[in-house]
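Taking the form predicted alone, here's one chain by itself in structure tokens.
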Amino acid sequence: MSSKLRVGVIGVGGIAANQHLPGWASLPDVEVVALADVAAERLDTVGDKFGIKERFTDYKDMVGLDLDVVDVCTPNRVHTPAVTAALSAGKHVICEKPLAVTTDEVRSMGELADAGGLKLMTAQHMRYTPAAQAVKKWIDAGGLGDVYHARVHAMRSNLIPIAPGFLNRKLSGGGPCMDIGVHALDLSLWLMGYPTPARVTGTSKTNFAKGTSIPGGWGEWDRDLVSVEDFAAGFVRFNNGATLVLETSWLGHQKEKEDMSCQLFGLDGGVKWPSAEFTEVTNGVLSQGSLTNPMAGPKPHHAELADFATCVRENLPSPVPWTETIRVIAILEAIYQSQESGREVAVRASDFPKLERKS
């Protein structure tokens, strides 16, 4: 390995050009070298911005070159493809949320890494907030206790994106589920513990993303290429006894424009994401409070590829690692599959490997 980290980047749209590359940017230990995507303007324009040379509008010839990090900033559906060629390859990836839309995608990628002694990462930047840090140094120090049921929000009063890769289930493989319900989810069952999910009820349907009653916050979308949901819920029954509530949509009748929240209810205290407030008794008194990460440090995105960059060079766990990951897919593709069937949907224990543990 050099001095310098060598990363690749596949897909150089917005998450890539305003978080991935600024962040990779303000790492001194790190070089983007190449980038690749299949608009050789937009290719250009992102390469020209960032001093980037080498470019490419196949990832399978960016992943041939001598890189240490591949980082995946595609439409959901080609993050299997592209992580799979770049695993491959010998490269470590990190790979934008969610790291595949279905349980056995993730335990293919997962499993090839393992295999090849490559690090793989979902990029799930919420976990990096101060509040969301602050919270689980508080639990981790006991102040919950056990969890026994956890009520989870993705909710938007307009905020559907317009571009094609999130409305064309060809590209994204699910609406709001896959888009921000991954983060909520994933974030809530870290800070749960990572409990194993057993049986999910679940419901998914488009409201309004066909129709005008609602207008875009960010502009129009065309709603003939829209195939996926708008809204879904679902209700998760965990191993451990524990049960957890997720509503996730892109448009409905709310006075929030953003409700993206988590709220954890133990035996021993109950706190709130992100606010950050918990309540807890101590002597019979009940008390009040909330909880500050004094550590302003760098901006979440920023600091999920710092992370990444230093389990590879120190040859550390990965930090969001794909055994976490196939438990937030498993519940999300759970959900679908109840609406479709009608009925609660079993999750089978023995699919899920053995958590990795880190320090």
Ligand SMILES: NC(=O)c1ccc[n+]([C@@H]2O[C@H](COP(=O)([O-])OP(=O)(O)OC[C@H]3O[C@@H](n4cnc5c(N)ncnc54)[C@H](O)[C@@H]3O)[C@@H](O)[C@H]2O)c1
Contents of the next structure:
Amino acid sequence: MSSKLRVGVIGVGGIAANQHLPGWASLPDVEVVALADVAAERLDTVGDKFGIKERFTDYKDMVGLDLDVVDVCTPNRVHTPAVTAALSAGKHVICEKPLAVTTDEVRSMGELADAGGLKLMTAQHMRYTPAAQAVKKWIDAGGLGDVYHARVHAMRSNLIPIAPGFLNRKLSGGGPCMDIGVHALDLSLWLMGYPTPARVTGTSKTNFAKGTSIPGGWGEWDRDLVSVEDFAAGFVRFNNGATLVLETSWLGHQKEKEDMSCQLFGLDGGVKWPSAEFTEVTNGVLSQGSLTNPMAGPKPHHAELADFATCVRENLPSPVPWTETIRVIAILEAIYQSQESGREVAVRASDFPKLERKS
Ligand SMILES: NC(=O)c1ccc[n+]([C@@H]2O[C@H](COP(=O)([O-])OP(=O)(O)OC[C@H]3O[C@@H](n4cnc5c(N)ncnc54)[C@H](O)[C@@H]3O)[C@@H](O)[C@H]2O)c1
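Can you now output the form predicted in complex with this ligand? The one shown was the form predicted alone.
Entire complex below, previous chain first.
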């Protein structure tokens, strides 16, 4: 490996230009040397802005270059082909969430990475928020004890993304489940120690996104393109007896613009993210507190990229391995299946690979 890690980015839209490219640029031992995007004008605008000369309108022409890492930031349904092409070319891959919208795709990419001895990470930047880090540390020190229930919210009142890549199921694979529910769910499962889901009951609905009754906070969108839910909810039972409720929406009647949060209930304590408030019993008294300074720290997207760069350089386990991601996607997949069938869906534990333990 050359002294600097050589990175190529596929898809240079919003998340790449606003977070990943500045994030990579903040790392002294990394250089982004190539970009790929089907939109040639966008490719030039972003390439000029970040001073990256190698540009490709077909990512297949980029993945064969002398690169160590490929960073995939395309719409969701392009993740699997782009990640597969990069892994097949022998590159380590970090990919935006959701890694894929079906468990079959997650598994096929994960097995390909494992077979090639390559790192594959899902970009779950919320794990790197200072509040999440503080809560995780508190939990790992035994603050919660066994967790028996989680309440998980990724609820927005009128923040519906307006890009076709989010609204059209052929590009996104789903609505708020795949856009923001995936964030809150991954974070909660990570805090819970990644229990294995066993049964899921769910609902998903398109209540407002095809109409005009709730105005969008991010501008107008093409209602005819909408083929995904704008609300979903799920009730999950895990193999270890714990349960979880997930609620996610882009549009709905609630006071908060966005409620992105989780609350965990354990036998020894309780905790909330992102407020980092906790409860416990001290000397026989139910007490409450707040973890100190949970909002300070490096930018989460930058910290996530730095962690991946370290894992590649030092041959460490992936910080967000596919073996965890497949459990998230299994739950979201089951919510959609449950909506279709009107019944509880069994998630077969035997289908899941073992979790990688990091230490
Ligand atoms: N982690 C986060 O906070 C966060 C935030 C926003 C988006 N995302 C994720 O990032 C991904 C991209 O979202 P975005 O908001 O940047 O979308 P976007 O629409 O702004 O950008 C996507 C880019 O991919 C390009 N593209 C589409 N098909 C392509 C292909 N076949 N080959 C190469 N490029 C292609 C588009 O031209 C566009 O420039 C999505 O998976 C989304 O879920 C994550």
